[in-house]
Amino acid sequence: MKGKTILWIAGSLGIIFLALIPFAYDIFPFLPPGLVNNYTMHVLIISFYYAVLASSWSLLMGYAGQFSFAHMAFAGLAGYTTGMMGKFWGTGPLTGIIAGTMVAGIFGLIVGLLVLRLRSTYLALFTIAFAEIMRFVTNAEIYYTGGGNGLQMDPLLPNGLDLGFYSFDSVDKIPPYFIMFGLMLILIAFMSWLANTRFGLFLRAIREDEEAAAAMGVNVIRYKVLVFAITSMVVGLVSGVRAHYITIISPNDMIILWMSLVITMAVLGGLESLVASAIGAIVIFVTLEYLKTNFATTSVMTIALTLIFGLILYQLGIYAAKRSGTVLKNIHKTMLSVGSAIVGLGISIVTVAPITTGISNAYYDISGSLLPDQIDMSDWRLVIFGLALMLTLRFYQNGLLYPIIQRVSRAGHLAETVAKRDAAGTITEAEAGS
């Protein structure tokens, strides 16, 4: 079976199990209590919100070379442009997310405009000047924003949904979530189809060479224009739903942290892949919102110790092998890990009781105090993905989820391409011959 139908077979079984988890109990009865309630449906909501935030980004940065720090002030312009519509016109949802993404594409145009000239690090200052004025702004005008407590409005579906055989009221979730999840779908196939044509070929070498590019008789202005709005609008169209489905905007939903978080999420998946992007944004997500709780101690060091042993055993088994002269494919690499995760594992669980001992009378000797049975990760889980940011920057650059993709879709690739050179050399000696 080909690479890329095997990542056609898993991205459809994703889309179908995502797609049928609003409907969990009724397929499967036998699931435990509270698995699937409201507060996952509104995890996996906000995911996708991010997804199409990480996607767009990649599209901006990883395609473009355009590092942008625009996105949540365009978020925040969309936003606040159907909350102020529906506050003082009375215009009802639909409307108010059309304009906000129209006026989220007009102050894109703007800004693609004004940075023409910039590049890497003006480029980032401006746009992070550009974000902390708007969110000064509305944190300014209370009259028409509400200022610091931020803009009430209408929900996304004020009068419910009747579908004929059932009926949503206006705080049901399901409705919301389908609407998500098909905004980022439709989004991401987009955004992907237009990375697959001329235009993301034209951002590619603008990416990697403007001169180069208008050299060949790209041209540079209109396509980094484009871009901006583009992506803009991308990003104005989900706020102003997400921002209705929340029934509230205020400028902390602007502050650089959600930018770098957005970030963080790009990265990790992958900037060279729209679809990275959107899972890396989706599992960061999740696992940040799962994290937002206590953890027990021995089972945060049992992950610690799985982590650390896993990586050694993983080097041990590179460095035995270069030792010995093999070479180990990457079938093999990836069997290595395993193995190596799955011994890690077993000696975490074995050497978790004394090594925690030993930590706990450390932090006694050091505290005068035992160590705590429990660990509020809330304040650790920005920690972890700043540590997992920061090692994917230097040892994994084009992500941790691109390369998997790429492997994949490319499996037989090489071979392929190797035996056409082969035959085309065969070819050549055996003309040069006669």
Contents of the next structure:
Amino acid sequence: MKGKTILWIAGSLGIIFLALIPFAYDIFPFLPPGLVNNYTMHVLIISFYYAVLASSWSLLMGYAGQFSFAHMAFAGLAGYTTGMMGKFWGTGPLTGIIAGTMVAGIFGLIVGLLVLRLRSTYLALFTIAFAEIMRFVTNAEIYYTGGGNGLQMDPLLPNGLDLGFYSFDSVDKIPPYFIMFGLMLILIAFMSWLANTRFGLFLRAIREDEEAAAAMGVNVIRYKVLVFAITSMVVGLVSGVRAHYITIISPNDMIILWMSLVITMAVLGGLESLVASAIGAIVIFVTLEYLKTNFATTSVMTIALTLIFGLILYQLGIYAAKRSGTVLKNIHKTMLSVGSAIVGLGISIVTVAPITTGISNAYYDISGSLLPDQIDMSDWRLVIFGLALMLTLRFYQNGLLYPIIQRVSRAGHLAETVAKRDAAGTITEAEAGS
Amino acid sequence: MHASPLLQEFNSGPAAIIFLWVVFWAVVGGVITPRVYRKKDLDASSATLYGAIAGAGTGPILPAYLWYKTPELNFPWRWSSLPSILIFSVLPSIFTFALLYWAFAVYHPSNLCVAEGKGSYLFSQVSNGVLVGVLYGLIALGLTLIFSILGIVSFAHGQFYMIGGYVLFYVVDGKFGAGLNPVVGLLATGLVTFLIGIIFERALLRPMHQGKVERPGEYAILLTFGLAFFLEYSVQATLGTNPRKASAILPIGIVKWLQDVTGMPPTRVIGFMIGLAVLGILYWFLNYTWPGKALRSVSQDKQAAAVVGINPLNVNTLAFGLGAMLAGISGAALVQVFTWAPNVGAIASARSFVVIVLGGMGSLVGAMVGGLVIGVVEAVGVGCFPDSGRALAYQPVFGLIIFAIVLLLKPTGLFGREL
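Right, the form predicted on its own is done; let's see the coordinates for the form predicted together with the partner chain.
Following is the full complex, with the preceding chain placed first.
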């Protein structure tokens, strides 16, 4: 139980940390200015949105094994529902968001019913078709949806929020921050609870073998449709909130790029854990935003080459450790490989930086256009994530975060089991002796 | 209720009645027929499809016959089954088209597609569609080849197509690139995409076939999806998003002559001809060379192929490389037709999915037929859409709707093998 306690403490600390971010300057006045501002708050709010998306996608894909590309389409559907209700009927955000959730749920139900017969590849293709049709239609029906320019809507709190001792403006970031944060916690808790009940068990049974599950008495049709409806309602709810928070929704929110980001987040975090994929989503989204700016070419090249050298040396260390056979103990093997990686990193930091600077300066002298001073990372960051997705799938199929969480939560188990076995052994010996 | 102001000039009432009649009977036929077949303990695998077509075309008449007599619906492609094919699929389909056409004519009488004496307009749309359709089929050929051997759908297919176009552009174009002969460009395109495909398959997809992966279907989707992401944004990061437009890759005299003879855009005709040539070479390769025969044998029976000394793993690699190469060459053939940007890949991918699902996954003939059908449907759909302002925005939707219907009614498509 020791490992679980550590995880609980870490999780609570993380939640408290996120909850205190808006008040950073009130608590730590000595923090450098510009660390927490409206922009960082905005990034975090959107990252919470993606956390829910990735988490619900891993419920759909990781638990139920239903590969769907339609998540963003459901999100867009809910956003457009509340936007169009506001535009044509003048309803407020709350009504709109609830209606949007319902519409997303109904469409999730319909899609879930339609795709009952389809499996992996066919399901993915059908959901892509659904998502693309939704996007093209919203793009074309300018009168209703505003077309490519997007649909304007009310802010989340049109009249601001008055707490008595302090009142917030409608454009203040703190209320939406806590609304999104709270929604994320509630929804992930809800989905985790769901995954731990019989419902989650049935979903996993369906994922492993549909016929076998049906033979064991699982109502396959009901659970498959239900999981589609539930995940799309969850997505619809946060999407409505997000649309009202940024006050605009456009067909560009539904392109496959965002869907693939959600998929990457879930895979890198760990498909079979809702919390891991949510953490993965937050980390990845913040990283992506950080990488959006220009970087000096030399520093990018330095980092890339350093990483490559470090990885090569790490692999060499592992190889050497493997070749050493029984000469070294396991712990020494780990130390050898990690140590060689660290040494590699150190050497390459010392040597690579001057080399890359020299190369890029030389190129710059030959032709100024070949290597620019600054690299715009906004495309390269996506390349990096594509690569990360492929490599993670190939070498860490459980994701990057989930194995760590599992390892920590099982930290004390080995010793505990050994102790139990020893205790049992002594008893039987004692019994045998007597 | 706010109706779109553009739609108010049409008589939607009567048209809607005809349309709903068709949809209602299609749904009734599609839902009830398989139940009747299952109740009588018969094979219901095609009952949904034929029930839906029968309902759509003839209202209650043919479905009632189906429910009463429950004839055998899985007819083989033989002359003896021609009457059944005519009665149960061709005639009701024609009736369905006629009814929908009628509904459309009632809805929008002044439309160029239904107005009297404007048959040539519809004809030009269809011939345009055929021309584009062959090109669509060409793009999808590689995808269907990959599916027939590896059993996966490559989501990175459109990105190979995009890369092929860029390679040809930068090899052939005089202003931005090397300015070499188009033939060199085609060879370079084939080589580059083939190599990328082979490296990817060898490094990342092979473990799937060796049983090292828990859920191979999802693994392949995610992996090829990651590759698509990687390729598209690598190109975007290195070459930028500025659209490129290549000039026709043949000498200007031949281009002029082509335009005079065919009366169609010459770049498309050139693409069409390259497509036919590639098709011929592929046919020769698959039927008369050793690797081609190995490919076909593995697609028919993996175990039997392994018994006679063909290594299925190597054939997988070859097939993926070839599929990528076909995509790249089709991109090279089409870079002179369309404006080229890194995001053309995603559109081409979506269209190839439509084409191969319609034609039947894994069938080369099916890919060409599916390409033709989708090309014609898109051309006619755009040409006849009542509101010309939105017609172009809806272009891919016509194909996607057919795609969704095919997936729901008959996932094996026109020429596909049974699942």
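Residue numbers count along the first chain shown, from 1. Each form is matched to the other, and the largest set of C-alpha atoms that superpose within 1.5 Å is called the rigid core. Since we're looking at a predicted model, the values are computed, not measured.
Here residue 142 does not count as shifted, since its C-alpha moves by less than 2 Å between the two forms after the core is aligned. Once the cores line up, the CA of residue 342 ends up 2 angstroms or more apart between the two forms.
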